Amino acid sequence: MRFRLRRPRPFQAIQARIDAWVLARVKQQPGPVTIPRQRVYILPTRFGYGFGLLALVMLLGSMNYTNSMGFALTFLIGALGLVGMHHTHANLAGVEVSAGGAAPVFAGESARFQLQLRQHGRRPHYSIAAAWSRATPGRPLGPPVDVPLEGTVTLNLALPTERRGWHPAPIFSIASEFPLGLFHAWTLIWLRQRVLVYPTPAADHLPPPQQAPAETGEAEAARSGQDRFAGLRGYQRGDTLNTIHWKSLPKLQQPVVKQFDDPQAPESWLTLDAAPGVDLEARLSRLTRWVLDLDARGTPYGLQLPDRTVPLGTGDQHRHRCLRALALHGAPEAMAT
């Protein structure tokens, strides 16, 4: 079951004003942040208003019939609502939220920011969900989680990305309606957290530029042929659909991609000039695709950009360095970080 954050319309204007007021008070913090009780905001949900109406109708009925047990029940219901409000409030206060980082993604994909929730108190916290603040478009909502007595729990927040570079995490809300669902308690937190977004890999597989190879006759002969199939490896983000080994998908559940070995091209140097086109972003996309293709083949490659150079190499680390350089090309903080 999911939380619904929708609110009846008449309350939306009020909600907007509250949001503005709350948003103005949010400061960016490195984290971890322990949600202070003064910063837990709380309003009735749709069901909360319904519950209030129910109590009112019951009160009127009890008054009309001068029914003492009716009064007792009505007041019990009302008191339950009030006590529930305090429980919802306390369910959120005291939870410690820290940034769990976010794996880099390619532009166009959704970045997944991780939040780690833990608690220091003596009570577990139930059904806590996170969402971007209302100011963030899209604002997907993670499924609610329980924060156990010992240990931490991780919440994921997806953020759609469009362009390369550093993406700071927007302000997010941590919310709970537990236990009775009559009140929505939330707080806004802005953690110093960011995700690196690589350029979108170009869609088509143009052959990467070749460095003058160590020339031998047989090598020349082999060049005209297909790249040599070198085996399968697990799917990674950025791999294109046509490298996926579809036949094995039903058996393995996890997609795997075909890897090709091109002994004829032992090393490649990637430069902006080598990528065709005029648009910088398109050329960066092209370079990104080449990095992925070369990495998939295991060919050593290097990257030369006007502002930085990544020497020849292979492997995951190397690929990340290259992609990072591509992502941050032209960004002032690229040098510093």
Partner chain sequence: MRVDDVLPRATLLRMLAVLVLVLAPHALRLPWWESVAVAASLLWRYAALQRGWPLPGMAVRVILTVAAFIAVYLSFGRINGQHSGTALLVLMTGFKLLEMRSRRDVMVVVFLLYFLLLTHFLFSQEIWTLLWMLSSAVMITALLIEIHHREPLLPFRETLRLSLRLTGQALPVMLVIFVLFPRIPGPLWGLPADAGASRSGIPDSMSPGDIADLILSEAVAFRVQFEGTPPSQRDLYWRGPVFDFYDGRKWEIGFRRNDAPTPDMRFEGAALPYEMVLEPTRTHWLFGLELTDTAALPPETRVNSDAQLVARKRVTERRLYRAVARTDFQLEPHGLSRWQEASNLRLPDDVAPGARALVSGWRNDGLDDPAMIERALRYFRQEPFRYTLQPPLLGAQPVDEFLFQTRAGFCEHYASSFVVMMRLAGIPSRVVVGYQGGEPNGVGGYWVVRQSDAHAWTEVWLEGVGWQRIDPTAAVSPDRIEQGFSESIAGGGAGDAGFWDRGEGLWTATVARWDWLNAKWNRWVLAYGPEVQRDLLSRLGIDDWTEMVLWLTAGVTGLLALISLQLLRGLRPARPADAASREWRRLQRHFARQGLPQRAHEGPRDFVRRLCTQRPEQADLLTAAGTAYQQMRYLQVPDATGLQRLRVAVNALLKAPVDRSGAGPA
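For comparison with the form predicted in complex with the partner chain, kindly provide the form predicted on its own.
There are no partners or other molecules in what follows, just the one chain.
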């Protein structure tokens, strides 16, 4: 049974003060975190306030007319509200929350942090939703999910990014209004997770710098007309069947494609001096675009920055190493790990 979660509004100022008091006491944890009963906070929803006002009006009417049936109905409604409050609070307590990681994105895109919810008791949990805390404004509650017995469900939280580098995940809330929607129960959790944000690729496709390959013995030997095996990469739409590395399929459980490079093909060394731009960020964006373009062509390329060097190579791992180096250029050494 699912309900659309609504945030209570009549006492936003009071709730904001409560949130500030709670935020100051939230500690960062590696996870998983099991929500304890004493850390579950609960307030009536807008519907719950209306429900309480209705019960109060019925009570006053019953007292004014001394109507026994009115008293019975009022007490029944009151008891229903109290039972609903108890179940809403108990529905959230005991949920185990752990970090599921986040894939790297480019600056300007939204990173998607995954949260793994697992049942940690003798009963399932219904209509559980997640959202960033109020300190991260404009983040509505996501669609609620049910956590079954002995099962795990995944929630995604999108976080917009604006700059390159590491972005830590902020504090988020886990909430529920199950079963009646009269009360909004929530808790705040701060898991230790972060996402790597690459520089924004430059919009235009200027050709990257290219150099002739070094005259090494290996290169000369490879000029016999045969392509040189350069490694494996993930399968992409359009790859032919004869390029798939079938021997590794049972072990990896996903197809990978053999890559070859031409020893006589040009190589590209990407440096800040070769990248046009008015400032450092513009040059890093240009280098990011070149990395993506050269990777798409399968051309060997390397990266030279003042603080690190990535040797010549191709493939998905090599592209990630270069983009990671661009994302963390100029960052403190502790942040680069």
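These numbers come from a predicted model, not from an experiment. Rigid core: the largest C-alpha set superposing within 1.5 Å between the two forms. Residue numbers count along the first chain shown, from 1.
J.: Superposing on the rigid core, do we see a C-alpha displacement of 2 Å or more at Leu252 between these two forms?
T.: Result for Leu252: yes, a 2 Å-plus shift.
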